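A single chain comes next, written as structure tokens; it is the form predicted on its own.
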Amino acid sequence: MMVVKIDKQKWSSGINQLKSTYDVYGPAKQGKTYEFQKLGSEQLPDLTVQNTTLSPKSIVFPQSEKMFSFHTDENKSGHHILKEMNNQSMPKAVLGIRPCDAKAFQLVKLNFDTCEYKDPYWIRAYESTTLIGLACNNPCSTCFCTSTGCGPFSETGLDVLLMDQGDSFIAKSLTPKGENLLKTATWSDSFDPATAESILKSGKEKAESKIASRVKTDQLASKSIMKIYEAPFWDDVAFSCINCGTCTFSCPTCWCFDIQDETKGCQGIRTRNWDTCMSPLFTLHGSGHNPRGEKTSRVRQRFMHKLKYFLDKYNQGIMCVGCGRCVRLCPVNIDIRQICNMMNSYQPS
């Protein structure tokens, strides 16, 4: 473990050092919102924002990603053969990611990197990315991360944890990748590890005491899938939903995608694009049959997957890190916290 104290007057020079080795990403203002984006040559991450509107999952899992190229001209060699696109780039450093978003990568990893069929695109991007987390001294009012196995000072999935102390940061490396990044940035003001741990522990206790929002998940594992599936409250939950997909688009743990071919003449590109289970087209079969053609069935699928199917399959808790984005952004005020508590306490008659 390497611990350094970063004087904020040296912050920008260290980031400029990183840009010679990494593509550096961080929170930046985009219109009226804040998003993670690649930082320009003199641009610094804006660490004053509590949380970005969208999660940084697109840095590893792009919203639209070119996978293969092909051509169909039978007069040329190699026709009808997929050729993998060269998506390689410099290693990435993500500055200011919140602990909940870092934990989300670990949940998504269960789908892309630990199953029988691994996803090379996601794995390559993730392994070349270093996550520098910023502890949340003042969590959002809608955060419930302490109920999901996470927390404002959680180290899960991070390579470096930063704590803001006003005129300086304490930076603690958690992995060899994180230590290499700190050395590259030449933030060389070493700090006593024991003192750092004491400061971080105190900060963690203060931050966690500010989280007023909680959910209960202790009974979910013991519930019958079919009993919750057939519960009478799903029509009421779905009543106000407009199937806009804001919840899935903003969620750091949603991983669903569609694959499409785009052609022009004899040339074509195969792309992978984010998809949403809230769309009527998501489960539409070629035959015309749609097993989730009704709004209620789509809303139920979203919450059953997040809070029950995932938990039962992986035994890693619920598929949620408590970031609160879907709570803040839902235009009709559907609240995953209320639904989780309903599912957890449901007793069929």
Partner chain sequence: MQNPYLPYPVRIDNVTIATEDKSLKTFKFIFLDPNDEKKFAYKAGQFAELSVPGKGEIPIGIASSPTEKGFVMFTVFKVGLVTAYLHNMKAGDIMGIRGPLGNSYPWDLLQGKNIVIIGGGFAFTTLRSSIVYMLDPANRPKFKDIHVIYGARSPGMLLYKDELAEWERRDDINIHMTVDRTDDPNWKYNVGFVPTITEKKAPSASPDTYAIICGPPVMIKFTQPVLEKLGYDHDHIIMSLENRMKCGIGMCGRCNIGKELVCKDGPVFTLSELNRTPREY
The other form holds:
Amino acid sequence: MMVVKIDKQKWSSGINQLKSTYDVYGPAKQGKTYEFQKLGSEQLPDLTVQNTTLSPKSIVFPQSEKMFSFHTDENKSGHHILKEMNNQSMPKAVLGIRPCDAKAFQLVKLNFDTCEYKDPYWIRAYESTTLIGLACNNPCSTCFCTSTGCGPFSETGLDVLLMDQGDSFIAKSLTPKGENLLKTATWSDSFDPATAESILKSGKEKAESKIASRVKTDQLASKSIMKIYEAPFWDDVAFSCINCGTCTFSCPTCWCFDIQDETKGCQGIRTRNWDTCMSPLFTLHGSGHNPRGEKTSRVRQRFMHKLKYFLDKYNQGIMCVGCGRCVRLCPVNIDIRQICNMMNSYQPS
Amino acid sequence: MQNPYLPYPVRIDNVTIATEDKSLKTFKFIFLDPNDEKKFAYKAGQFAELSVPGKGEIPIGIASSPTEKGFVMFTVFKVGLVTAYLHNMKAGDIMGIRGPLGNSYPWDLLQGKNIVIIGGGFAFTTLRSSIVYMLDPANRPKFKDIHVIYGARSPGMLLYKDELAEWERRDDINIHMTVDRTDDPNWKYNVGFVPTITEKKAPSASPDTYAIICGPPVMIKFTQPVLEKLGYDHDHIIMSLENRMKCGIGMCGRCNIGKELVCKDGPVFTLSELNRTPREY
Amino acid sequence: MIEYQKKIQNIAERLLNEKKVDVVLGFKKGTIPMMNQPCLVRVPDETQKLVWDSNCGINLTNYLTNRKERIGIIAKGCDTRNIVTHIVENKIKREQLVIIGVPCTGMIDKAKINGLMVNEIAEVSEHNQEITITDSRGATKTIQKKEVLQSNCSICKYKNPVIYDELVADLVPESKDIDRYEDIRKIESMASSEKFKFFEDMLSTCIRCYACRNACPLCYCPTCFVDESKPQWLGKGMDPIDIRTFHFLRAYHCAGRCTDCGSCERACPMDITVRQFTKKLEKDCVELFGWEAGLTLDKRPPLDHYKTNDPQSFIK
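Alternate state requested, the form predicted together with its partner chain (shown: the form predicted on its own):
Every component of the complex follows; first up is the chain already shown.
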């Protein structure tokens, strides 16, 4: 572990240094919202935003990603045979990612990096990305990260943790990747680790005390899947849902995708796109039969997956980091906090 | 890193019409690279993604048996975009196969047991694979009695008719073919729905007897109580599910029933396992 | 409008008690500021949870499609115009409905209010036509509601219900001499390349979540053209051409039917002004056919029937 102090005077020069080795991403205004973007040559991350509208998951898992190319010209060799695309890019550095979004990558990794199969697209992108987190001194009212095994100063999944000290950042590297990044940026003013820890500790306590929003998850594991699945509240929970993809697309832990072929003339690509369990199309059989044809079953799927199936399958907590995006963005106010508490406290009669 | 989404290139060796209404065709594929055939080592009950560049992929149960070498075989029902396109493809065309995917029928468990195979309609593909596998001279001694109850709407809708006739002549397997109805005077087998024939022909339950069921939902719905009546424990009833799939390797998120992924944890489950999961299939 | 709440609860309770309806469709209080949640009330005791304030912008007609029971629906001016359209298009029967009309003074725009404070909004309350905003540090600000209306509400011509069985308050005066199409004329006057750039920028943040479509009471097709696979009209990725096609085509499908209720914009997580498209077609329908959607049960929208004297000068 290495702790340095980054004087804000050296912030921009360090970032410019990074840009020769990394594609540097950070929050920036895009249209009317703030999103993580690849920063231009003189552009700095806007660290005044709390949580960006969308999560930064697309840096590792783009909404639309090319998997293979092919051609169908039978007069040329190799027709109808898929070829891997060269998706390689510079290593990426994500500046100002929030601890919740970093932890989300750890949860998503359980899906894409398994003992039987490795998803090469996600894994390559993830491995070439360095996450420089910014501790949240002022969490939002919809943040409930302290209930999800995370928190405003959580270090899980981060390579560097930054704490804003006004005219400087304290930067604590947590992995060799993080250490490399600090060196590349020539942020090297050493800082006493023990002092850093005590500053972080008091910052953490202060930030956590500001989080008023909590969910209870302690009873979820002990309840049977079928009991919660058959609970009477799902119709009410789902009533207002309009089946859009806002919750799933903005969520840092939602990973579901679709695979599609696109062709133009004899040239084609196979791509994958984010998909959403809220869409009836997601599970529609060719025959017309749909195992989750009703809205209630789709809404239930989303919450059961996040709060019960995932928990049972991996024993790594719930598939939610408490970033609050779905709570803020749902056009009809479906609130995962309420539903989590209902599931947790549900007692079948 | 090996890319699990990359199909093995194959050539269509042969296409045959499998049913009288032409809604099913059987495709034999040959791997362009013979080494790929070795990598594609499968067990009866597994499936693969048939990959048609430009159209997409579809998960289909493997109809050939691991004991059949030099090709892999699939029988495909024409239902959606990819299958409709596939039905127009011909011998010599190049496409891809990705797999083998999913678990298989539990062959270790089934060794030394009586097996009752119950199939309906065009869900007989992996059952054909299983029968051919069990009847292989090297494997037949590993199993006790084998019963097969197989029904279709009409005689012309039965898959693999030549093989059925051949098995019918053997004495180491009991074939009970049935059709919903027929006016064919030469039909010498059963007439009636699969559940009814199961009740009449299936051996009674024992700790050493396992039933494998594949068929349309309505057949499964009515066969299950019959097997219960015959005394079959739910962990002696083995079923294979179908759900919409894309990745086939447990990542894309759509085929789950509860926490189980049909593509990776299945498609084969015992009824007692299914009792513990939501019926989202 | 918060004053309407008690009246709404009383009407809902009476309708359920008298068994005139099986359910009442309304709003309950949301879990975050400036947010209420559509809900269904089935028993008289639950009518107390019905709320009404300036955060009821979601169009409840969207929840009526193909329902079978008798429904009491709480409806603003725009909602009632969509109810008319729903009845004309056979998505619900007039006899099934008891329309509880709400004379509306407009819904507030979350984004505008968020923009007024530096810190996060903790609470927004209203009294008469004044809005009081409190931020997370306790700072407050009181402003006139008309300054923070949703943009569709600020140019609304039909605040009062056009069809109703019950009324929760006296009708409010309608605004006169509103110029509804200032922004549209501006776009119309752009050169092609400028227009292209304008739409390109406007849609650049679209994530294809389809919240706009799904919040829209007009978008009830069992399978939307974007979801069709045989034939597949649109690619499913993030190609800007596919994204534009979705928005343009959806707008065309709403031509002569859209009431400018603003649900689409309100639902959009990326704050895209999708009404720019629907309003252009609304303007065309006014100019070409003298038609405004959802005002009468006796006529069908201009694009779903044919008359020999339909204008055709625009066909080139």
